[in-house]
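Presented below, as structure tokens, is a lone chain in the form predicted alone.
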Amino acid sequence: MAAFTIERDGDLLTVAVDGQLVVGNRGEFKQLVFDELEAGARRVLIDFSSTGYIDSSGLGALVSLGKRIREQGGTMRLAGLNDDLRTLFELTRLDTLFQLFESRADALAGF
């Protein structure tokens, strides 16, 4: 399971995922981000630096979040994917749906 750490700075929301993003916690993850969107977040950075595994339900949660954020005129960026996760995103073609960055700092640059 994972712990989620959120930081808010104006309309910028950063969510650090510590652990795995899987079927058991994807609902909590989605609700956390949806609540912040309702409160005015428009730039969303998901930091996976401390994440080792994302299952298909976790990927689905990211897709639905991305859709909701775009509908509200926002942007979502993903950072810190390890080699396995980056390969997963490439194999599922999700690298074409999301902006992927090496690090949180890279993702925040020009955000």
Contents of the next structure:
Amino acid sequence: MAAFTIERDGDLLTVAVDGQLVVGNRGEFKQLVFDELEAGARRVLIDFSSTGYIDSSGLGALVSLGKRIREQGGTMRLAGLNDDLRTLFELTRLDTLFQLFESRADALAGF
Amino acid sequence: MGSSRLEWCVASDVSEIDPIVAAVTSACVAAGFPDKACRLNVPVALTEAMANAIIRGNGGEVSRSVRVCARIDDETLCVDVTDEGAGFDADAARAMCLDPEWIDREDGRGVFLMYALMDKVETWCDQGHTVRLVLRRS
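Provide the structure of the form predicted together with the partner chain, given the form predicted alone shown above.
All chains and molecules follow, beginning with the one already shown.
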């Protein structure tokens, strides 16, 4: 399904999603980020450069995380979405809700 | 090339989704469906239909089953996903995703994505509730 690789650097959390972000693993994904928020993460970068597809549950998990992060005074950026993933964000208009960046390096610039 | 038919009857457990999605997607690859359809349209729409059947239709009760029947030929993929529930208002479910107030909600995008990613979606109730996903090869 997917493996989540996390990196912490101060209050910066980077999560790479390798595989699919779908109904079967969205709970694990959310909990992983919630735990890091509890531990002080405030800048959150989700890297989708190795992600196959995302279903509505995965998109919903991102919405939920974005709200929680904002409530805690933090910021979330999404990076590395291929054309397929961008299609999903555009169809659901979530491209207007999130900050999307071409690459991890682009997202980290000025973050 | 001829046609192929794949069938499953599984418990209402989301862990059942991935293997079926992978098998149907592989059959579409073998049948020559476009790359994007195999990477995006088929796996996402079928994941949505199965998740909806398991979580909404069957209420997540593992004892209730979900049947999946996929038929693939030179022209078309047709997948029926049947649960034991009473069905839902597909038009209302599609529309709510486009409500500006909805964008900050976690749920409610699955039915919309099924319709957006397939050429045709049909639903009916007859000994359970069925969602039919149809995608033409070109």
